[in-house]
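Just the one chain here, the form predicted alone, laid out as structure tokens.
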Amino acid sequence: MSATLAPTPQISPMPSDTASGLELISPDRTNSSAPQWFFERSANAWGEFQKLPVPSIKDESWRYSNAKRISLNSIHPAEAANEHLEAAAVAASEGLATAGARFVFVNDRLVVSETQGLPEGVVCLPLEEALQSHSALLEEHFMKRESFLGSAKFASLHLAHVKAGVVVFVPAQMEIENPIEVFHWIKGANAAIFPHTLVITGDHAKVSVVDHYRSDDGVVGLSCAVSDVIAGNGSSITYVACQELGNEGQALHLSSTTAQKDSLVKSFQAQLGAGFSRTESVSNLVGAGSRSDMLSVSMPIADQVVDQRTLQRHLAPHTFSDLLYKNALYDRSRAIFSGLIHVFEGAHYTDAYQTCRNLLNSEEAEASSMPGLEINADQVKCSHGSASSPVSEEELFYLKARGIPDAEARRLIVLGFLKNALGRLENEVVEAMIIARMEEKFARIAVQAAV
């Protein structure tokens, strides 16, 4: 594989918008060669963003949360970073031991692209290039799914400004052995990025994609990301999002998966950074025999808030979904989970599960869970459960009695608690990468505890 530096596009000045009392600026597409349908959707989305109100805590989909934590007042679309910052981001973009392709974006600009070695026929392109070369494919699939979980305003903001991301299409009967890895960096204060990932597989194809979202500590920044995953008949897709923004970062990730007949989609969220993060994950099981595994781990510390909203939509009979979210909370952090299993009419013999577990490492940590069911079919098996508990004193005593210090004993217990969800990926390379990122978070927790 070879690395190439992408040219940095010049951005024309953009007029300020104050219609919503925001300092965000309207998108500029004058230098873009995107197709007309994309221009129209982008313009319509900007209009929708201006019309839609900021969600309030009174909205059921934002219960226990606060959309005002996503600060729009001083945020602006990220400007091009200088060569020094880009080089620093590239140097710090360490992830998988082996990747089938690799991209690095800094402030929504492509700076590294490594794609050589992929099988012929596979499409793996930056979004801007894919819009030109595969316009019909994107017009059919690009952000065509409704925003069900409360962030329609932010979905419109994303569509209005999106220009960076990766499009992956794997034709029928083809498998990509090593995961495709993408890094999205925020560099500079008060900068917003809008990463997009679109993954499509033909019948009986297989691929894994890993997204990283990162920024420097102490810098306010917003990542407003969207991922769309569409699995063809009998195909398999693993999608992983690893969010590690700095402690002042704000992260919003809207994820939609569609599983056709006999397909398997695994979606994994690792929330390891940001002062406020919100994920909205919708799984659409539209083909008989399809399966969706929705997995997540988070480790909020200090005053961090992790807000998780999920929807399992069973639209066909004989479909299966299993959700397992695990949160390990420290200090004064908060975790919010709200999930719904929705079995539609005619989706008989649905088999669906939903589990959220919270491990509290502090008396001040708080977890709120709201699981739910809506069943409109017969012969179904559906269950949900949620539990929160402190670290077991018996487990701590067992480890400490064998000479393991308190901090290390707690680390081992938390790691064991979270690995249950991680192991469901069944991908050693991806698991090793996430564990390495978790170990870095454990190191920061240890430093904070020593202060």
The other form holds:
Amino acid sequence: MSATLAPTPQISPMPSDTASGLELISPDRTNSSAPQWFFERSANAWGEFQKLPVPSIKDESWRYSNAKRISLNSIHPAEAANEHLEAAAVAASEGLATAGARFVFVNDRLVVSETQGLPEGVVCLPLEEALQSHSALLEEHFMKRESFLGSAKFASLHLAHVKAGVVVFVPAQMEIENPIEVFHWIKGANAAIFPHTLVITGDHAKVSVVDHYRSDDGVVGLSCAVSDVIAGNGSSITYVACQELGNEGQALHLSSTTAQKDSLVKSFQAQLGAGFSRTESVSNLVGAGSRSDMLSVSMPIADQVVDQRTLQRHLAPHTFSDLLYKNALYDRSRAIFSGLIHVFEGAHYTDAYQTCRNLLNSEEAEASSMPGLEINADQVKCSHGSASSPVSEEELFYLKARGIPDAEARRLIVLGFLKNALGRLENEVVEAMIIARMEEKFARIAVQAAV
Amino acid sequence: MSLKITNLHAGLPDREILKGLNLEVKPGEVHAIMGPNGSGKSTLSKVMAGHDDYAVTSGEVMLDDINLLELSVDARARAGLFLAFQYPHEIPGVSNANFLRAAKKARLPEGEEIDAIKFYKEMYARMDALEMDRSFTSRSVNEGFSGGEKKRNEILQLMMLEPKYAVLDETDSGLDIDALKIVARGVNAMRSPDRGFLLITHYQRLLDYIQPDFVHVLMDGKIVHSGGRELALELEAKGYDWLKEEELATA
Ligand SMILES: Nc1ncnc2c1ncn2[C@@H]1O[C@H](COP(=O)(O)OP(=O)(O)OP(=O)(O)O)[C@@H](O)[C@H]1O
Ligand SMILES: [Mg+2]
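For comparison with the form predicted alone, would you give the structure of this protein in the form predicted in complex with the partner chain?
First the chain shown before, then all remaining chains and molecules of the complex.
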């Protein structure tokens, strides 16, 4: 067992004559009916993207990672998939048992939109439509958050190309019971998608939103997703990202949550697919009495890399944040966790916690954790901890001594290990969905073990 | 048909613990093994179950006509061997019910599912017999259980899995007097002409409740003396020293 990583080979700056693919293909906005401000922001972002260097492992925020795993030059913005592929994606979009609304995007094109279950007054629209009908709201909130965790270049790339995704605005006092569920598919080789999610609640409103990112095995593709969640006073938002790209996929997920006074935000990452996945999750506690729960599970296999960067920003007094990231690693996979708790001046009486746990199913799997604290206020309660340990041989023996085969014994132990992060969601429908997705992964592990 | 141990030598890489052990348990029989601390009783049970701390250097363990030593840990259990541990392990995050269900399912033909209603009915009936509260079904396996609760949980598993041969390692230790009676009742209910038992114990008291057909003394990795029930009483009165002397005399 090892808790540290050997440094990955250094990335040399990309010579411009080899630049191709996303490095060069400028966004196509010809058929867009978006407002002027959007075109301007998007065009600026394209300029920014081209100026910014590809992150290297020399950057602190990319330590132990490898930005080269995100290949840009072989990839182009996804083109519309044929009907057959779209139908296949829709058929394979199984998720929640009950959803309040459902969208399926294939290659950034809207294919399914079911919103009839939502109460009147709720805004729940595909991005392209929302840009027209709610231009002012979007102008205020759309991609206004700074990139703190190292992916400014990819955030710019996203803004330059974005056209798909869902905008949710729940007016004050309104509660939506069943989650809004969105599927984003990459179909076809070397395609990139740029899914966007924006969730805003008015005072004392309540909503939950689930994003799925999926693609098929054996196909290179990139999902460069952004989600921003803004909770109004006393409101409650649960946001779930469930990433199941195929083994050749690359997944980026840049997210922020902003919790205003007395609001409650839960965000959950289920990183189950992709050869390389990186999540950057920022929690802004801007209102007194707000609370943020940051939760994550992953189970990388083979050579998968799960790279997790988090930031808990306490900007107001009496704020509470609690982070629990759990990774169950197999084979030669790697998990990187880097998290910072930042308590700003004046954010007195802050409680901030951060825990990362790694369970190793293989001696070759590697997990590295870099927890951090920066405290500039008084009366603060903070703790952070990370630990890695192999699956207990004694636990395995006990289960096997009851006749349970090795793979099933490990499944029980891993599920048990990951479950307490799930339990924190306190949402049975969502928990059941994530467990079902994890079972898909266990089935893969079983198949692989049988080979 | 029997659980038959022949000339078993086993131990740690640098230390032999079992030094030529012979024992045969036939279906329907109850054998008790007694012996001083550290003589190798738990080692014997774990070697039979296949714990990989221990290596077998020679000898044989046959379960009916199956060579147990050739099987993996889980296959041995499915072949019909059950070991109630002296120190049952805690498994955080895995509920007792899911655990038992997985163990039951492992015994079904590939692809067949457990009938959930039947399963719960059976589990509740067994738990009632052991006077175990229903809350133990949703609690993680053995986690935070008291010593006695863990032992009851072992017997619950025995009852649910219905093995051909059961080895109970100091199931009586840690039990209060009432619990001892309850557990003994559970074990007695499982006695049948088709099932053999091997009870490892330090106390003759257990044998008042579960009456053995044979009593063996294990010392320094070997069975040094065997007899009927009355041997347990004799050991209780005299301790083990006289057997050591006897060993020396015959050596
Ligand atoms: N995994 C192990 N590592 C080191 N020593 C061991 C191990 N297993 C057994 N031993 C040693 O082997 C000897 C036999 O141990 P075992 O547990 O079988 O004794 P026992 O007869 O069950 O004793 P008790 O009556 O105290 O339960 C002891 O000296 C013990 O310390
Ligand atoms: Mg012992």
